[in-house]
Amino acid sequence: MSETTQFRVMDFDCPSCASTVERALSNQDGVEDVEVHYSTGRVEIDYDDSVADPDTFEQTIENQGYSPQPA
């Protein structure tokens, strides 16, 4: 079953920063779609909850050097 979660990341410096986070999240098992909006800091993740572990999403964003907050 597909689920969606959102974060807010307000410390993006440039569009390529947002692309880096999008690419890292897209590589997570079970992630079906990721949209990262540089200008608003909104990160939306669609995932298969039988495969993905949503607890890892926040850590994945932090590993890229950013501070996610639940939206």
Second form
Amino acid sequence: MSETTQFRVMDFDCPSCASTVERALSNQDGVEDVEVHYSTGRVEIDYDDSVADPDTFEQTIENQGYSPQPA
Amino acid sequence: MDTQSIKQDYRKHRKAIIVAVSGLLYAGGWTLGYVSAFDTASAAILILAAIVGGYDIAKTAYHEVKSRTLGIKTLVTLAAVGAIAIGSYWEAAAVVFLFALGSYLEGRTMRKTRNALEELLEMTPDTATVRRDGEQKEVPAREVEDGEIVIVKPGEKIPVDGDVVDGESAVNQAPVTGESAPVHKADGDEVYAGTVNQEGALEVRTTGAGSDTTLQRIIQRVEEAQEAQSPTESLIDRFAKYYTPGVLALSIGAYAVTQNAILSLTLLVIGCPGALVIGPPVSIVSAIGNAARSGVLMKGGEHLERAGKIDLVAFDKTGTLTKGETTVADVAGFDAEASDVLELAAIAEKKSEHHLGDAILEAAQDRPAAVTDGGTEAVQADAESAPTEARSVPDPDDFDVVAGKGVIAHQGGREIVVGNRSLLDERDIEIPGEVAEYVREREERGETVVHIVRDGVVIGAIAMRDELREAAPGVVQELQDAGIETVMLTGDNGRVAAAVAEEVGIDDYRAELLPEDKQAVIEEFRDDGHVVAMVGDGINDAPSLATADVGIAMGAAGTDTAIETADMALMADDLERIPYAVKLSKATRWNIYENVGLAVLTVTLLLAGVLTSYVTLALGMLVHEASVLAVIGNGMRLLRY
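If the structure you just shared is the form predicted alone, then what does the corresponding form predicted together with its partner chain look like?
The complete assembly is shown below, putting the previous chain first.
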């Protein structure tokens, strides 16, 4: 089933940082659609919950050097 | 302090700690560098400073490269590694430290911009007191079901959207409408989640809770607006896609020609498009956040940029410049009793649902049996002297509305026509001279007059008045002072329009417009090269709001359609927000230009400086980071506009 989850990343320091995070998340298995907004810090991920593991999303964002908060 | 909380604190302040440590190492290494005996130690400390400050940057750069994006962090990492490779340790440490410090400050200030909405989010209380099974119970606010009764004590925030079913109070609706003067609420009135109950206890029947409240919808809309790209932003984004690889190519080319590694590394650093890409979003997010706190919803960067070019504001007259509370000012009977005239008009208008009809019906119901005088001697309609009992008005047998002109009805074998001159002309009804005289006199006072015709004979006229909003003349003046042309659009005839236009001090007016004409007039203004804003109520005026470059809907808090169609929605029914909204848009447009200009100027000067060897790697980074912070700071001014 398709699910949606949101995070908030308040410490993006440039617009291209947001696109890097967007790309990293889209490359994960089972992720269908990702929107990362630099201006509001909102991260929205649509994923297939039979494939993707939502717990890894937070880790992925942290790996890019940012601190996500669940929203 | 246990290890757990130390760890937590470290995570929270990680970026600040890294910047501080890297800065201290950098300062230490630099100082040691002055003593020739400690050269090796100095180099080691400077490399350590670069590693501490650069670890996170390099990590992100690694991910950037892995996901095939070329970002600023990749450029900085390349520059730092390159500087170490050629033995410029001081340069490497300086670049890393300055970049880390800059990013930290950028992140902090951007967070402030992003948090402009947080105040709104915090408005809604987490719990609500509901009446369930005859008992009062405290439950999470989002779990309140529609139709449940919520009890709100004085001083509490209202947790849900709903209708008052019991109690009476003054409510501060600032979080939703931006208007801090309390609004009186009693039985049947609508209240919004997040607003503050100030005086008495209220019982509210829930119509929306959790994410289904007006405040939540506002917040969601504001976020969408902030995320939508403005034309300038998309332009810059497209540009940046080619720009960054271009900088890399330039740097490689420079090395190939000059064999000067430092020069090409410096080019890498100063060429980062930082200030350019950050500027427009910061300006727009700040402006939209500021507007939302003042009760003005802006639909997005695109609309905001367009609103910055407005040079003509068209106002709908009724309900926008006027209060929209039409009352009967005068009834005149000609060879008929004034009370009969009013009675007949009321019968015809009973089902018309037109605002003039409502005023007539109200006057007829409030009126005692008869206080009448024939001829031109008029009777003042005075609500104070109304009888205690409302009189009942009989239903018409049938009635027909002629849009923009009037009503034709039949009742008890009589034909009653209530309408303006054009309806009477259309039906070949002769208007006696004394009636025409009376009508002209009232119209010159800005009153709207309808003729009452019984079986083809004019027996009277009713003059109605819609008071001007107190703020209207000031608002028009303020717009004119800002160099904006003002025009009033109305369905009333020219005489009434002229009188009202003079009272408001508006530049121009267009009268006798049917709803579709208003749209055509807006079109005409646009064809003349104006950037037009149309101010209306959002429902009747929806087509002209949509046609205008910027549609501004007033009093939108309760009406989702208005919020949907308008480019800007004023949550409160408050005309005075219009100059603010227009000026904020103009300030935002300038702010974006300033930011783009500053960014381009900085890069150009730095480029020239590097090519003429005036600018070193560290100085380039310092100026680059300073320009990014300056752009953010400039954008944030709009938060306090």
